[in-house]
Every structure is written in C-alpha cells, then in structure tokens.
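Next up: a single chain in structure tokens, the form predicted on its own.
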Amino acid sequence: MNYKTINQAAWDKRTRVHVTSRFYDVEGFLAGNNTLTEIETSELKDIAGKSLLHLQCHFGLDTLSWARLGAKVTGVDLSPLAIEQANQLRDKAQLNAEFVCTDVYDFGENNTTQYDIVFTSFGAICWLPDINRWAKTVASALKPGGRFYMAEFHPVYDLVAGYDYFHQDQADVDEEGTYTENCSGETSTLMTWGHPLSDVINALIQAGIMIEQLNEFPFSPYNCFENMEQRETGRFYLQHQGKDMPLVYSIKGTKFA
C-alpha cells in the first residue's frame, strides 16, 4: 500500500468537507478572525517580518493567520485540493502567501530556501512514517539560529484510544470519517504512525535543533475527541480513570548556528 497515495486521497476528500464546516469557520476567517490557538500565539511570538514555513498546512487557515500577524509565509501540503483551496482563501483574504503541493519528505529533498521559522501543529506528524527524516527536513529548512515550533496532540491519547504508544514500522490502517461536525458518515482509508515524545525530541536534537522548551497541556483547544468537557472557553478536557489526560504538547527549539 502506498501511504502517500492513500492519505492524499483521504485529505482531498476531507478538504471538501472541512471548507464548509463550522469547525474550521472559513467565513469567520474571511471576516477577520485568526484561527491560531492560545497555545501557539502565546509561545511563538515576534514573527512579524519573519519568513515562516508551515509544514502540513492543510488548506491554509493557520498559515494565513500567521500572514495576518505579519509573517512572510509558505505552506506545504500533500493534498492538491487543499492547496487549491488555500490559494483561493489567500486571494479572497488579500494576504501574501505561497503554497506548495508536495509531500513533506519530497519538499525536504528539493527545497533550497531557508526560513526564519518552521512551524507545524495538531495532527500532523502521525501521517509520517519516519520521524528522523521529518526532523532533518525541519533542520535543513531553517536558517542557522532559526526557530522551530510545534504544537501537537499528545501521544498518550493514542495509547488510551487503543493504539501503540511506541513507534511501529507497520502503519495503523483505519477506515474513518472526519472529525468535523458536518461529517456525513462517508469514510476514507487512513495510514498513520505513532511517535512518542522521546522519538520526536531525539530526532530534532540529532538533526541539529537545540530544544529550549517542552510543555504539556491537560486540555485541547479543539473539541475533536469523544467525551470531552469544556471547562473554560476554548479548552476541552478529557479524563481517564477520573484524572485529566495530557492532550497537547509543544516544543520550541533553535537550529545550531
């Protein structure tokens, strides 16, 4: 099974659903809303005028939100339909952005530009089989002294949901619908891999990223798992055996000069 072909088809299908969902709220974005969460905006600052590469950008809402904050943005995604939608949103919002339709690894092999910031977030790295190759892509795309930032769902959730915590070479293959409220019941085949925190951190260090910060959060900014409880606006919690689960982690680092 070719995971790129399978996942690209799934994300093409998901994009058609996501652009009309309340979850993504494209109309709100076009009216001026910023789609970035409190986690990213509180931890990744001083981006105005900086070149920012967003890996696995989906159809570009977060990428364009960074552009609204003054960054010079480039978004990369596997799905041609997602990139088409991103370009349309860029034009409608009258923002400056470049979008590239390619796989992360292929981008890493062919990219010759270096950026001030590389960014990725929420539900991205599980689609990649080789976390070390991903980290090398991050490092090669950064200028010396450039910043890396990621916010991602915590892998402990995968364990509680019945998946391996530690990485397995063989992909998990599932038939699933999407996570937005307007999912019609249509499903897609998906291929994913787990990456424990230790693998992610070690891969970045080995690629030349100096880790400066690791944070874990007991909430998600998205109501995207079953049985979540919103205790504060924009903060959704999930308990396991009566205890709050870690749902998100973030990593901040700098490429060695």
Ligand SMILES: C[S@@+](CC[C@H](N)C(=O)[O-])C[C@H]1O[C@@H](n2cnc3c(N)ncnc32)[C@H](O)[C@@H]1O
Given for the second form:
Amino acid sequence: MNYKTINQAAWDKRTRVHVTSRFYDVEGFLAGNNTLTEIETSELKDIAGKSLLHLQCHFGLDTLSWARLGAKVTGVDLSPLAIEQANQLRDKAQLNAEFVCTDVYDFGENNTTQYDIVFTSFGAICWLPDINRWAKTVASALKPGGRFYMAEFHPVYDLVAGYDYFHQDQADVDEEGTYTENCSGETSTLMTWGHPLSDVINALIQAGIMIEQLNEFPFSPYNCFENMEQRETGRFYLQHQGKDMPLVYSIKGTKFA
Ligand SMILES: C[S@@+](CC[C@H](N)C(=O)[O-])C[C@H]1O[C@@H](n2cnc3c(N)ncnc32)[C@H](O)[C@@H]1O
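Other form of same protein, the form predicted together with this ligand, not the form predicted on its own:
Expanding to the full complex; the earlier chain stays at the top.
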C-alpha cells in the first residue's frame, strides 16, 4: 500500500472522531463561532471577495470560517469522509464553498483555476513527501500577484519529540491515536515527513513565491501536545530544558507577477 492509501484510511478514521470532539466544536461553529486562530486572522487580512484555495482543509471548519469572513472558498482534502462532512457543514451553515476530494499533488496536476489566495495550516505539510512539488502546486494555483499564507507547527517540536529535524526521504511510520480529547485509544498507521524551515522557504522561493514575512511563535493556539501550559486565553506554551519552545511558524508571500 502506498502512503496516500494509508493516510487516507487514517484521516477517514480520525474524521469520524473529530466531528464529535470538543476540540473541533462543530456545534460552536454552527452557532456562529469562527475556528481560525488569532495568528491566521491577524496575519491574513483583506480576504473579503477574494477567491481562496485551502489545501488540506480537513472537514472544512477553517475553510468555512474564511467563507464567513467573505472569501470565495475552495477546500481540497484527501479524505472522502472529511469532504463529505465539509459539504454537510456548508449546507447546515448555509455558506458558499466548493470542496474537492483529491491528493494535493493530483490537484496540482489537474487544476486549471488560479486563485487570489492559497492558504494552508496546522498539521498539513508533514503528510507530503516532496516539499518542492507542494510549493509548485501552491504557485501554479495562484494568480500572478496572488497571496500565499501558511501557519504551521514548528519543526523544532519534531526534533524534541524524537524525530529528525532535517528531511529524510523515508517516511516516519507510526501507529497512533488522534489528538482530540475524545480519542478512544484506537490507532491508525500514519506516514509523515519532516520539513525544516529552510526547505519550506527555499521550495516556495524556487517555485516563484516572494517571501514577505516569516514569524515564529512561542505558543500554539491548540492544546495538542503533552504538558502544555496555558498562560493566556488560546495560547499554549511548552518548555524544553526550562525554556519556551518555538511551536508555530507562519509565512506570507506573493507570487511574482
Ligand atoms: C491536521 S489536518 C489539517 C489541518 C487543519 N488545520 C485542521 O485541523 O482542520 C490534515 C489534513 O491533511 C489531509 N491530507 C493528508 N494527506 C493529504 C494529501 N496527500 N493530499 C490532500 N490532503 C491530505 C488529511 O486528510 C487531513 O484532513
């Protein structure tokens, strides 16, 4: 079996658990809450009326939150179950959105639409073996002058958690449950790859994205790792040898016109 089949099965299984979790709080979303984090909404502005492609959108909460803020959204994800749930949520929330069930690279090969904004976030690129191919997908989906934005978990966390910091061609293969509080203990096989910051930045530059901003944050908006400490609302910190770890980074760029 290849990594897509393995990870798709894992994400189908995870989606079934996630839709009823407090972590994702679907009820709150349907009541009007926005699921985007302070990092994303403070750094990616002026999206109203813009076409926005969300790569690896999971079951659509963040995609639909951008729609609530006025963007014309398209979400892409590998998991058929996640896309089915995203379509149901869109209908329940009475929002406009298109959801496409496909692998990111296949999307890159077949897509002919160019968007004003390409967005991806939190726990996305570790599922992809080739960061250069991902960056080419991002660039080809953007209009000239279009904006790229990502917020992602910091790869230094991987190092401290016992993984390589530098990219290895061979996947890390793990048997794991999921990160939501309602995880029953049931596990799936997962195949992931680490991507150091330099690889991500160089891949984007080589694909034709002009990097305008790189930020690193000593907190995560999600309480998703063991032993995190909430010091302010929605900000979870983790220490390594008594010092705050970098937990999130974000990149903002523009496609060369
Ligand atoms: C952690 S989630 C996305 C993060 C998002 N911020 C969230 O929590 O809603 C990762 C998503 O990547 C998707 N995914 C994994 N591999 C993929 C691939 N090769 N192509 C497209 N989507 C993929 C999974 O199905 C999953 O929905």
